[in-house]
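Consider the single chain below, provided in structure tokens and representing the form predicted alone.
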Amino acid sequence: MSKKPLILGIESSCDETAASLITENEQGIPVVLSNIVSSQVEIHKEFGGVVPELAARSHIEKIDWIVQKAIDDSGKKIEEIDAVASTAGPGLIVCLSVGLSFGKAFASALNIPFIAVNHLEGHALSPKLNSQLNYPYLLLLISGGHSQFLNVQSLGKYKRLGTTIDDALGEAFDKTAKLLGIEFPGGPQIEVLAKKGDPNKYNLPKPIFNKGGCNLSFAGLKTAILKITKNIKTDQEKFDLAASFQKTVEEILYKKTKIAFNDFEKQNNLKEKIFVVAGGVAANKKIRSMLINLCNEKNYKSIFPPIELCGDNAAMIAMVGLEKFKLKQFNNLDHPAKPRWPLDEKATFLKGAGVKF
């Protein structure tokens, strides 16, 4: 019986310090042996958002023992590790540099391969940690920094179908929460408050709803929330606004996903229609339910990572590392940190009026 690869994954692109060890079983299915995530919520709470310098300092203080804990919890020994996969981008460069440097040093010390991982590719492949997932598939990546539809054709081969022309959906959730007086990170609490409110109380805008293909826009929605919150006086009005915001987002994603389905089908000769949703906002249960219903309506198989793997984590980074290790796709130790690193590097940069509708 041949030894299965053992991969150490390291993630430090923003405000989570994370490490994970994964391998695979005899059937080639990934097995997560450990997945340690240390959050910095308490550090950044008073600032209402992530402070890069504080985040980087926390990574430096924690990364050694986070990696050691991941190794200890896995039941494996350091010398059994076959490769190190570290997030190299996109993200905050001062944060990326911590995990990237640690991963390079670790690989160098053990004289094992080093693999630089695109954080977005980690999200794209994260459902492989709990599902049999075949290419091609349509990916909706919705997180604090990214919102896009991607045609995932194979490992390393991605074609962007649509993206946000301004703010990411996760950012819109967090900013709305902040305006409602919810402590950072408040995005996940919007869904909780929405259960107490009337989703039809406020008629909120849906930017580029009827144009722009499956591109997205959330800046105008965020501005409308800002104006309304200036006149809110009661908790019930906050609940109603949260519910109206949640409903509006669901309506936007419903329509834009249907358009993405059509674009995806035109680009592929499909034996099976697969739709994957990943990123932090994929943990929103109402959005999950709506998209599952849409998939049932359009005969798509819907796949989501487990809730605990929707946010930033190192298991998804190790997952990409495992795939690349098997193909011997290694990187040199001088691989740079990339604060911007699109999955589809041929895609045109979209910003406001730069998008043709």
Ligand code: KG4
Contents of the next structure:
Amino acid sequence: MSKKPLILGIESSCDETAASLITENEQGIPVVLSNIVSSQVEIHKEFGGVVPELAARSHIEKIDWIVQKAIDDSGKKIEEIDAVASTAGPGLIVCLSVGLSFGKAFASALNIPFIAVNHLEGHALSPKLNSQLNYPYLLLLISGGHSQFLNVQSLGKYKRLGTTIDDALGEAFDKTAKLLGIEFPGGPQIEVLAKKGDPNKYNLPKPIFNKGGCNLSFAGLKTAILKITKNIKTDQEKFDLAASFQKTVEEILYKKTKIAFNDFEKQNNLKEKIFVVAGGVAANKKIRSMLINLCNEKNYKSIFPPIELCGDNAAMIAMVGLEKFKLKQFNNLDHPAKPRWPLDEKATFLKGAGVKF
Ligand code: KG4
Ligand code: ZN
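To complete the pair, please output the form predicted in complex with this ligand; the form predicted alone was given just before.
Below, the chain from earlier opens the complete complex, with every other chain and molecule after it.
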């Protein structure tokens, strides 16, 4: 029986300090041995968003014991680890530097390979931690910093089909929550409030709904919600606005995903049609069930990571590390932290004004 790779993953790109050990079984299926995530929500709550300096300090304070706990919980010994995979971007540079430097030092001390991981690739491969998943697949990545449709052709080979031209979807959830007086990060709370509201009460805009292919836009929604919240007086009105916002997002994603399906099918000769949804917003049950129904309608197999692996974690970073380790794709110890690191390096930078469709 050959020794299976044992990979340590480290994540510190934003406000979660995380470490995980993963390996694979005899059938080559990944096995998560430990997955430790320490959230900084309490630190950033009073500021209504992530404060980079405070986030970096907290990563520095926690990283040693988080990694130690990940090793202890895995039941493995430190000298059994075969490689270290750290997030190198995209993210806040002061935060990335903590996990990246720690990973490099760890790999250097143990004299094992170091692997620099793209955080977005971590989200993209996260469903592999619990599902058999073959390339190519269509990925909808919806997180706090990104919203994009990607044609995932193989490890490291991504073709962007569409992206947001302004806010990310998680950002839109968080900003809507803030306008409704919900503490940061309010995205998951919107889902809770929406259950008590009337989704048809407010008619909200759907920016670039009928143009721009499968590109997305959410900034106009936030402006409309700002206007409505000025006249909101009762809790019921808040619930109704949360429900109307969520329903509008569902309608936008339904339409844009259908367009992405067509674009994906044109680019690939498909034996099997697979749709993967990842990133923090993939934890939203209402959005999940709408997308599952759409997949059933269009003969796609839908794959979601388990809820606990939708948000930022190090198991997904170790997952990319495992695949790269098997292909001997290692990095030098001078690999830089990359605050901006698109998965599709060729895709044009759409964010900002002046985008014409
Ligand atoms: O992937 P993630 O943990 O971090 C980034 O890489 O950005 O995503 C975090 C985002 C936040 O904006 C959060 O509000 C949103 O995901 N989110 C949700 C839900 N759970 C997390 N948005 C809507 N519904 C949820 N249940
Ligand atoms: Zn993330």
